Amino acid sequence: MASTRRMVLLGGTGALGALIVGYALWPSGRIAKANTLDAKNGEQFVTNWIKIATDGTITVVVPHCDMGTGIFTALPQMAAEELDADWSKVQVEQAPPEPLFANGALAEGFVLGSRNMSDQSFPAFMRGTVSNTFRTIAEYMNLQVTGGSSAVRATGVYAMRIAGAAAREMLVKAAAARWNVSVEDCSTANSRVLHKASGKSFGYGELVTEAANFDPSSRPKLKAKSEYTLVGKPIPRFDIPKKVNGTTTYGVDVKVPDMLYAAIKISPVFGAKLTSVDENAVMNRRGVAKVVKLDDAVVVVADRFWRARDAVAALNPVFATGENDKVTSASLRARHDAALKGPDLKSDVEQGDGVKALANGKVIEAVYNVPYLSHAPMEPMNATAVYKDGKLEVWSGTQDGLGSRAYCAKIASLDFGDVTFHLLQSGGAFGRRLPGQWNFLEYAVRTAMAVPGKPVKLIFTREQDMQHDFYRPNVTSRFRAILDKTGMPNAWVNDYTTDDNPSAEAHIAYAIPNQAISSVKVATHVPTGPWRSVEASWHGFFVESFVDELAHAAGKDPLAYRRALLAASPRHVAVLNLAAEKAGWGTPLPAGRARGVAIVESFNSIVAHVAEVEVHDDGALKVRRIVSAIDCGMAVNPDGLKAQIEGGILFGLSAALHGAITIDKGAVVQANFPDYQMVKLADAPEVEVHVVESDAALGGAGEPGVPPVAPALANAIFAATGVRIRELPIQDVSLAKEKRQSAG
């Protein structure tokens, strides 16, 4: 299969003299170009990712965006560990959206796979100039993405560790040359090169000029895990102080001299085209500068955002909707149900006798459904742009600075070099700011080009943001299974709908001899895109809920049932056991309370949740506690890891309890948080996260905490009430109970 950009998606100091190093060699022409881009006050590039100034300051350049996930601390930890750096002298900066800083490590991570922290066996072809291959691919694809929980397991492993180790070797060579001794007689510690025999030492800052004359190795010696002094420690994050004191600059904070503001009204029905609008209705309003007509939207530009917002709200644009204005959530569900019974199912997994095995016993069947979901980040979509003298300048928070720059150039029909893109921090994203979902950039660029010479900040209102998202898909999944004489599943058949290619997340870790998994695409006019944990978020709910149903049918404890099915998967069992132990599985609970368990592997991490719920007689639900265990190979920063899992739990809980985007007359019904609720502080459960350390390849942390939430919660509700939840959101257990009773 040919590689596509979507497949890969799955991110100076002031002193004179600096060493800047990364694992891939930069030819001399690149070094000269890099010096014009980023070198300051005598800094000298050798290659990317690490700078060491003559005053000893170490700057780690991170080719990702900052969305609050902690990677701007974890990645420097990985680099500084291999560098033997004094952490007090380490700082971090974001890589500029320049091709030289394309993130080839992402391509490597997905081609070569995740590796554990003790793996020294980097492939032989990653030597010399051949090591530039992946960076060349990344440059061609404008790859600087942050997503897919890939920063630590790809950039950290394939870029930061190699860069740190290579820089350390170069510094040692420089010191050995000064002393006229062998490099084997030298060691490093705390940002110094040491010569034990003589008692002499040099600080790294003293060696940068000579060190820059050595070529960095593409296969430097890496530390053993037992030697770590920084990795594995809960080091405080670099980004927190500015976020606490309010000095962090997000896209919505941008202020440019003579800036105008823009508000937009996009066609409520996706894909509809603007046919007419009476712009004269608002042109006499105070502060209104221009009405801009776009293909599917109308924009008002004014001197204040609230004036632009009120003016665009007063317009009554006419859109040509075609047949899409007849689409509803009910009609979409009917499409999914029909597709599962139709001829277009395509096999993804066929193991053993598959469907034929269903004839050998009583079939247990269940159908599950999840709705569309919005990303709903705290900071709504926005971008500021100015088009002047054939040049374009854009400010925005996205999940790919280099890709955003290329995208804006394409929209404006400009050369890449004629576009400047300022990548800012994002006030939440969850996938919304990934490539393919940049409608806000397109609208901002087209609006700026209609008002040449004036900077224009386009801000989506919350309503426009929620109703013109790229949603997590609406998916339906049907399961059929039979049990053997011992109550264990002998056949597992799963058919599901999708808006994309078949998903590996539908594959199961459970040892079931006969399996058949198939999918069918269902086309709709509703735009969809990656949402935190993507396919794992729905397949986790489907698979773990159905496994619980099988355990109940077999009359077995759900935890013991999973242990038996995962007997050949010791990592999974260890995670299950830790979560169950910490949650007190099997110990008595007060009346009305119960526990449910779920385990999902995603992004190379295994996560189990045990949810404890309380259901009152009237159906009111209280989620009291969620206990989690994760095996991600190794926790680079344990505090950061736990924070990500905690955030994923609350994110998944909001979706499980409340999240639903519904369609009526072709448009989204929900408009703001009153009708698209989040879990409030008063309703947040007690959350515990426990880490299973292992030698497995590094896994992600930003997304794997989400998938087990909904099934653990639904399974707990069943244990408490006997009501089986097969559709999300849950909202009110009494409603599900009424449906069950009415169905007899």
Contents of the next structure:
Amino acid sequence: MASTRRMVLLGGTGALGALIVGYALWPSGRIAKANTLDAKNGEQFVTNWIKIATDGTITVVVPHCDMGTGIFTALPQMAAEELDADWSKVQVEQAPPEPLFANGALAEGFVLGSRNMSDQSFPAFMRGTVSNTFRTIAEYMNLQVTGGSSAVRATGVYAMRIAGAAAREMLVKAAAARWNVSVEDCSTANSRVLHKASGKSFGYGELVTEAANFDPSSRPKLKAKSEYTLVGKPIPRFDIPKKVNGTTTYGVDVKVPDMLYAAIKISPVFGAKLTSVDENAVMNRRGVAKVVKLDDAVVVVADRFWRARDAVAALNPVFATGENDKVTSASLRARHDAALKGPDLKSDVEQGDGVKALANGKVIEAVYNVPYLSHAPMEPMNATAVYKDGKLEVWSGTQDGLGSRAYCAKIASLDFGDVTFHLLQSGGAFGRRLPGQWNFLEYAVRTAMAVPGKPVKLIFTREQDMQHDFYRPNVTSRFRAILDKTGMPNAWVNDYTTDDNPSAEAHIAYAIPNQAISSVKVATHVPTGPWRSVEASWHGFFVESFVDELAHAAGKDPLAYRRALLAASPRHVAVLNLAAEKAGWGTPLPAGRARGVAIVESFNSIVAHVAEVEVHDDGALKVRRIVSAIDCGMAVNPDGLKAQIEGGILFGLSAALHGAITIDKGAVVQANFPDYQMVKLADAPEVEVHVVESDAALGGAGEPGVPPVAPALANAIFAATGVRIRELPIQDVSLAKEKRQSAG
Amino acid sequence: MSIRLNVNGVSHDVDVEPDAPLLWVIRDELNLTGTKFGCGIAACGACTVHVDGQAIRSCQVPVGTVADKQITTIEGISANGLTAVQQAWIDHQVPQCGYCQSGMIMAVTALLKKNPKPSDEELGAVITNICRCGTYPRIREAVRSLAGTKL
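Given the form predicted alone, state the structure of the form predicted together with its partner chain.
And the full complex, kicking off with our chain again.
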């Protein structure tokens, strides 16, 4: 059947075990090109993403980076499962940053398939990649983006499974042809094709050359879940052994012969131009090679990083002044409050009588706020670049190798083909390394072009990293509701600020007859970007806190209240029930301790957390335990899934308890970990993760663990103290006994 | 001026200022990049190495103060194969991005050599390294599994 790639992608359903129509597979001409780009001696591509060597080694080529989420193991599991591969012969490789290995079409189909595409429903994790409209979706084609918790549910389902199954069919055809038997008489297991009647068999390595000559099917037969032997198993990750002995090469570790180092001082007020700097102040320092003046920054290039760092710290660059110099967190909040009362609110959801329904009862109102947050991955932003004879070569850790290559070409005004990009391991990312936030690439490329012929490694100090991030936005959200005679919500009215378009994450799964949800755009000069779980990170906190307030106002148990409101959503109820049961919801706790619950659906996964806190009379807070349940369809790698939810919980916990980037005089106040505090081992609660196997379409794992953390915690604190947390971080709210009345 | 450093049992003469940070000398002069830069102010522990058996945060140590001392980095903690701590990290699938784990392993190794069976409280009091991926629950499990193991 002839169809466009988009139609092929959209023709399928994501449910495991169901018929899935894959991303159009390469015709044989493209396989030949892939072999020249990425195959070593003795190995060759059989179909997209899968190379087999004559010795039987199977290499799964993954068009993503693994930031530590385990997808470089989970995706090969999915391919190897359909291929009937011997796991001991499977390895993984990162796809080269070449258009042939783009995953843009996967992301495109995934986006189009999961939402009605418009410039308003564009998922935030992709926003930096394109010009934010449907028209420019062609720009997707040159992406290898890793984000939106999409690797397993998009690439895994639409690429890895299809490629594995198609390759298996080609290997069977090759064996059947050699034996001159029908393919129906052949079976596969453990990297071998077997002919039952004769007892003969061939290893995949013996068949690969002939198999690669067949055209792959984009509709191969896929296994039923009951036939799985690899998917669903907690297979150890490939990358871990090199991460315990220090041999993984992260971006910051790359070594290029004759390399220089660079340190940067960027204008504290975002976007302010460099007006002057006295470079003579540092030119006589040991090792200093050059002071490079950029549009809004000054860079020192030296023979060693610490010399560059100390020299740039000694410079006193002058940056242009402007209106933004007056901006403070308080002035931004005043803008939010004014916008929420102003005429620019734009309706997103209107159901039943909407806002008019508020006239029918006593209005319960609350205003919530979350601050800006920095991503602060452990590896500060860095990139190494050399510009020589009109060609550019760049090394860095980003969340999109192919897009990074195109971006560097654009910055350098070079052709794509004149740029080489080496995508290296990221020491954490959490959204920071997605397209749209590549200031480190831009500064590194411009620095390299100022010292042609010399490789330069530019490393942000932690202070520059924290003060020149693209932040999780500061958002204010106002709720109004009325309850019916039974205490259940009758009207739900929510107005919130945004620096972007309305978010689907503000929509609620709760059955409430009258709803009105509106947003208002508030522009600021503070750059923002996707931060692990994006809009769900704030709307999850707002919605799940306010629903808790309504349960309290109705005098009902918050768990029972949610169950009643979700009665039409059995998957949500099952997740709530599992988390509650495992956490011992309703069982007595010692004095000062209490539990709180929250449930958020994000990235097609449903996650509920039950937090158990202990609050002392002096206000000291201890988070003792977080019990989580997730329904993401099925766990492709159960241990990897648990690790992601555990990690999401700790990430959400640091943010809820301590995280705040504040603005003063137009610049970020916080500079390093002491003033942007992280949860450490001593404060890490016991964490339990339980999985609901629902057989629904696969959901994401990297992000959905984050959103329910803050509300579960805030709801537990309310249950323990009567203090309702409406502003994050929690550390700014006094929980001391004598303060509790006024705060409540 | 040259400073003599003993790192992982090998002697090196490095031509650097005495106030150069040990971290950057290890990484950029000796090419031992397993030791990581995280914060530059000894707040995160990614740069932890052993100096005469003590865990220290190398980003704040002037190289001149450790001349002639025994410095061990992640590359030097195991003569061959893996240490019990490294093996426990694999068994419990601890690392995610892995960037902080060299420092974690160095800090935990130094602790366990002094206190082979730390309580959770003792562990939390000593190991104050930051992990942004949130591997703390697995670190705790891995250390619990090592209780009493001779390192």
